[in-house]
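As structure tokens, one chain now follows by itself in the form predicted on its own.
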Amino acid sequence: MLEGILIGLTAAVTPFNLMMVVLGCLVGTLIGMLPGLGPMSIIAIMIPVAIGIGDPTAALILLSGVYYGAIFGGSTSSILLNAPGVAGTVASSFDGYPMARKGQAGKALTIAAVASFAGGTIGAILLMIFAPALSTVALLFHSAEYFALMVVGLSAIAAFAGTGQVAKALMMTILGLLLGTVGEGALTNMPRFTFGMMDLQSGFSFITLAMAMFALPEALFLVMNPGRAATGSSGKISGMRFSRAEARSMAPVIGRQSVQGFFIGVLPGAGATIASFLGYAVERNIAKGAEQEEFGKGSVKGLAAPETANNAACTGSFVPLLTLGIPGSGTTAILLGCWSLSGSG
């Protein structure tokens, strides 16, 4: 294993490949800031560029950088505009945007950057250590295991419900499941609950629903209250640093969610979205007293948890891809196809 790691580092630290890392992260971050564009769309845009490189290693490095940059860039719009750039950063808006409303947008962006970097770095270390063993675990997941995983994910919704609000959370869960049935049937590929409308053929997009729930109400609020848009404290970004006490409170959160997010990312089909929601739910449940009450109002832990988990999950999704050639998510499926095309080209 050590020999393989050294070979990989030798290939990655060449000047050209390092330039591909910087270019990929920059492009992914800039485009990921635009609400509604996920990593799949960004990587699809970059496919011609990657194929034109001709080197499969450089192409994979470039697209991986775009992948990580898009996940991180989505947190910027979540924090500043309450408009999640990608599905995996929806949970980041729960506490990131309230911090921005309090005039702590700079601190929120710094926390997101540090948590994302730490989650991705720890995930990469875990990838090198556990990839061969975890590849067999990914193959053990079948219908029953996926069903259990989805039940756990849906059960985490209770963490977002306040005292006495479990019934409302259950109703919203059922509504979400009903919306998820619209589109093409998984077994028959026939239209289901589309009422003859072609626009519903592919179902409701998660990011579209997220934009409608978060960005649209905020836009209407700004239209109805133009004074806040002009003079609000969230309009100026300053104070990029966070205190040592906040750093000490974030450290165990980053450690826990790096490991949890990585192992969730290893499971095919789980992805960064489930990892971020579960990470937020776990940290909210284990918080005590005043810290738990702070969640949803600008909690440092509430922002660090999903940002760490989604980046670690992105790294974990490479385990079945690199070891077995089985993409763990839609984004890694595009990466696999582009890598094959660049290699054959």
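These numbers come from a predicted model, not from an experiment. Residue numbers count along the first chain shown, from 1. Heads up, when I say rigid core I mean the largest set of C-alphas that superpose within 1.5 Å between the two forms. Compared with the form predicted in complex with its partner chain:
- In the core-superposed comparison between these two forms, the C-alpha atom of residue 192 has shifted by at least 2 angstroms.
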Second form
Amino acid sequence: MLEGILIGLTAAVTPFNLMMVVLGCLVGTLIGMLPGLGPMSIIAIMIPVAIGIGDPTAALILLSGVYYGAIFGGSTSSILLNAPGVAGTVASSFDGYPMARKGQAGKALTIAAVASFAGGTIGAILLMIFAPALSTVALLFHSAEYFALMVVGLSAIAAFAGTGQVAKALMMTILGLLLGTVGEGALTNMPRFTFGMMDLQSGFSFITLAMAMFALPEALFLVMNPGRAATGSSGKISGMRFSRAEARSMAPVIGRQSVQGFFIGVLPGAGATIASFLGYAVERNIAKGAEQEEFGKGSVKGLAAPETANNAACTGSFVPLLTLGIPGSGTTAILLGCWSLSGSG
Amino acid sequence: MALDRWIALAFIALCCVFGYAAFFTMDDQLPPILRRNPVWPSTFPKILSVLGVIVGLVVLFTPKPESKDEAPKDGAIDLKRLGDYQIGQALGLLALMVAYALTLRPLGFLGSTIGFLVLGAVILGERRFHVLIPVAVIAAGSIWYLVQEVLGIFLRPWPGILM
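Given the form predicted on its own above, produce the structure of the same protein in the form predicted in complex with its partner chain.
What follows is the entire complex, opening with the chain shown before.
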């Protein structure tokens, strides 16, 4: 295994490939900030560039950089505008945006960057060590296991419900499931609640709903109450540093969520969105007293958890792709197609 | 009645409509071969609508706990001073968004987007049309150029009858 890692490192640290990493992350981050453009769209846009390079290794590195950059870029608009750029960063807005409202936007962005980097790096180490063993485990997941995973995911809603608010949280969970039934049924492909409209055939887009739930109310509230804009932060991003105490409180969160996010990402179909929500829920539930109260109001842990988990899950999603050639998500399917075209598949 | 109870009431009404569609209309076009399946397309919506009505009733009839902190949270609407908000502008913007979605196909991307940007700014109080119109044209035109010409994704710029 060590020999393989060294061969990989030799290929990765050439100046050209390092430049591809920087370019991929930069493009992914910049486009990922635009609400609604997820990693799938960005990678699809970059396919002609990757194939044009002519080197399969550089193409793989470039597109992987775009993937990670897009997930990280989505968190910037989540934190600054409460408008999640990609589905995997919706949970980052729960605490990132309140931090920005308090005038700590710079610190929130730094925490997101550090947590994303740590999640991705620890995920990559786990990928190197556990990939062959985990690929067989991922294939053991069938309908029953996925149903159980979804039940666990939905039970995480309890983490978002305050005291005495469980019935309301359950009501909103059912509303989400009701909206999820719009479109073609998974078993029979019969249209449900589409009213003959082609646009509803594939159901509601998650990112569209997230924009409607987070960005639109924020914009309308500013229109209704112009004085609120003046009461928030000045709009300047300053104070990028976080304290040593905050770093100490974040470290275990990053450690836990790197591992948890990675293992959720390994499962085909699960991915960064479930990993980030579960990461947030787990950290909120195990936090004690005042720390738990702080969640949703600008908690450092509440921001670090989903940011770590979503990047670790991205790395996890490479396990079935690299070991078995099975893409576990739309994004990795496009990556596989591109690698095949560029000669590395 | 508190706002959350109004929401619960609206939710129960939604579940009733949803349940009616699931129980009485959804399976009409199901082919006979699929009727032998234990799970039909309407099965999950039926379960959800019943669950939704039950949970909605729980929210509706559960006594509201005494709240110690009556001050509205940041970002929450204070219903006691509803008259102080500029609700007309917000409703106007919402109506404009719906109109934009509906006119995107008949008017084409450029026509509907320029109209949306100009009218949106007018609703928000901007009256400098010599600035407003060029900005709207440049913004809509550059997005159209990026999508259509750079990315190669078809986006009809004008109404169908002009093309």
